[in-house]
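In the form predicted alone, a lone chain appears below as structure tokens.
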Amino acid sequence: MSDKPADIDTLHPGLSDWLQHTLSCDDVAREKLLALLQQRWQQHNHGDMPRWQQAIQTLSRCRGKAQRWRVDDDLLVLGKAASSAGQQMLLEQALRELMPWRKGPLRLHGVDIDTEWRSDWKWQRLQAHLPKLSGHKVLDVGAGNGYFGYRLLAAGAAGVLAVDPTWLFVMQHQAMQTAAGAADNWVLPLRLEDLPDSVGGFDMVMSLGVLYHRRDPLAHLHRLKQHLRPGGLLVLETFVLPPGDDLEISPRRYARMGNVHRIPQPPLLRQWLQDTGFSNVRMVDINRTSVQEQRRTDWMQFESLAEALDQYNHALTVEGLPAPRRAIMLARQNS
């Protein structure tokens, strides 16, 4: 099996159609997007894709043929359970391929996947702030594997074109469009900066854990808001500090992560949204993370949230700086 598909119509089902009738984005951007995506694909070098395609061709020998994702209690239920059990085994052993998986909880054909995230949890908190996106096009810069794309989905929204430069969180997604079937629901091996400027018109465009990952926020904004038509909604989740003497820090370390460049107190965050243009500017949720919501599991066995904590002390960080809290701000494109 090649490594270095180039077909983005297989790869990206339905993807050219939806820019082009849906987002209505325009012909020279279109063309642009899917011959980077095209080149991407092309030039990779990740030694683990031969193993990760591997894995998703054996997911697509073992469906069937009557294939669908719902929610149910909760949970992300993509594609149906084999139908015996030497084959369940498997479809586990090429998940288990696939490791580690970050976003869910997920069941991909009977399989359950305890992720390392109860992304469920998030999307609790913010769903109860949403607006009715019934039609929404939405944009989900960071998306990992592509949950949150599927719960937009489910709400209503009409299509949700996200990006992700880790192939691993590609892959994955491709391995849940097998199981399931293909959605509109698309996760590019992409950057945001990598985007065309005209896709744009997003109704929502969401940026959940990327902000404190940017050395420069505010251009990370600017960069949010030109890809929301004019009135739509930002939805950005971020570390921010508890009330205290510093407004910000910009910790060389924080929680064991050494790309953690800014993190500021809520007002100050506020301020950098209004600075950008943004209007209606308000954090519906404040959270501190807890051991439940982040940890070790069986599908991730690398450390996680409770080795980057005192283990005294969970109110710090092994760095000694506040333990993580996420603030959710929700802002209006103000041109």
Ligand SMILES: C[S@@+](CC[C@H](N)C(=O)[O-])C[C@H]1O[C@@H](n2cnc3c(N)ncnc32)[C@H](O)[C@@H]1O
Second form
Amino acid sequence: MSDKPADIDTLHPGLSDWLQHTLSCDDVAREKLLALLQQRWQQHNHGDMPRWQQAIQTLSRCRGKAQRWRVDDDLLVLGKAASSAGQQMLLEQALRELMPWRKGPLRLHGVDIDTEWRSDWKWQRLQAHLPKLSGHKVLDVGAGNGYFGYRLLAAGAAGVLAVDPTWLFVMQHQAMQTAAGAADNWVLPLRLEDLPDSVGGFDMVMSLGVLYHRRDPLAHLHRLKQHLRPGGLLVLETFVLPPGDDLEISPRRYARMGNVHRIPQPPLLRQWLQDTGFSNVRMVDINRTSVQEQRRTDWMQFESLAEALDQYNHALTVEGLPAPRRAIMLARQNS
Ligand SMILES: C[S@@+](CC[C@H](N)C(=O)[O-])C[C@H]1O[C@@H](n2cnc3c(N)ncnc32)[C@H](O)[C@@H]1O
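Since we've got the form predicted alone here, give me the form predicted together with the ligand too.
The next block holds the full complex; its first chain is the one shown before.
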């Protein structure tokens, strides 16, 4: 792989056909999307990219022939171990070049990756409220490494188009695809705002853990709605406040993050969704994130939730604000 690869068919094999035949994306939107992707891959200047590409090259060289994936007792398993101990060591070394691993857990090329997040717990909370996904085309916004895309496919979805502007996560997904082979789960290095309007009328659009990063949450909700077909389902997960005096807060820093803009109480979040034109708005889950669900591991060695909480009172962040709690909202696009 060259330093700045530009061949979209190599980077995202099958994407163009899938956009055309499965998503029924019109030609103009498809060409626009592919041209933008090409530009992103050509113009990135991330200093770690050569190292990540080298790692992915090693994975492609050392992996066994069989490329497949499955969910095994709630663990996402991609590919198989190598046939020799030496090759297996090279695989693990290559996967460590792609640290920190945040979303999982995964068994990738036979290596157990204990990620920062127990995303399987989030999936369990979410899945309980999803309709039958058979044949669904899903857009996953801010997908990270695409973990949930595989869970959606395993639950029957026809395909998942995912966007995330963070290059490390896109490259982790590429590493996952060296093991999975052809899975209809694409993580593209784009922001939601980059997607052409008419890329497709998705049956379901997910935005998990993104809204609070947006300065203008209503603009984000409008964009999500734009990509749903009439009757399609929005799945939104975001921080909410516990009951109290403030209807919302706009913290300068929150749980050691500098990019959390607005945290509403659930009734205000519901109002935002209704103001955007969604109907049948329901909050189906609310959960205070535990230090067992989000934590430092051997594969994510930076600070995690425990260091962002008041050490004497886990109900508060180090800034003295209510500790992270997340609501899952479902809503329908009915226009
Ligand atoms: C907290 S993570 C959530 C990841 C995953 N959805 C989950 O729930 O585990 C937020 C993700 O949103 C991505 N993101 C931030 N701004 C975005 C935008 N404008 N469009 C799409 N993704 C965005 C970030 O790169 C990051 O991976």
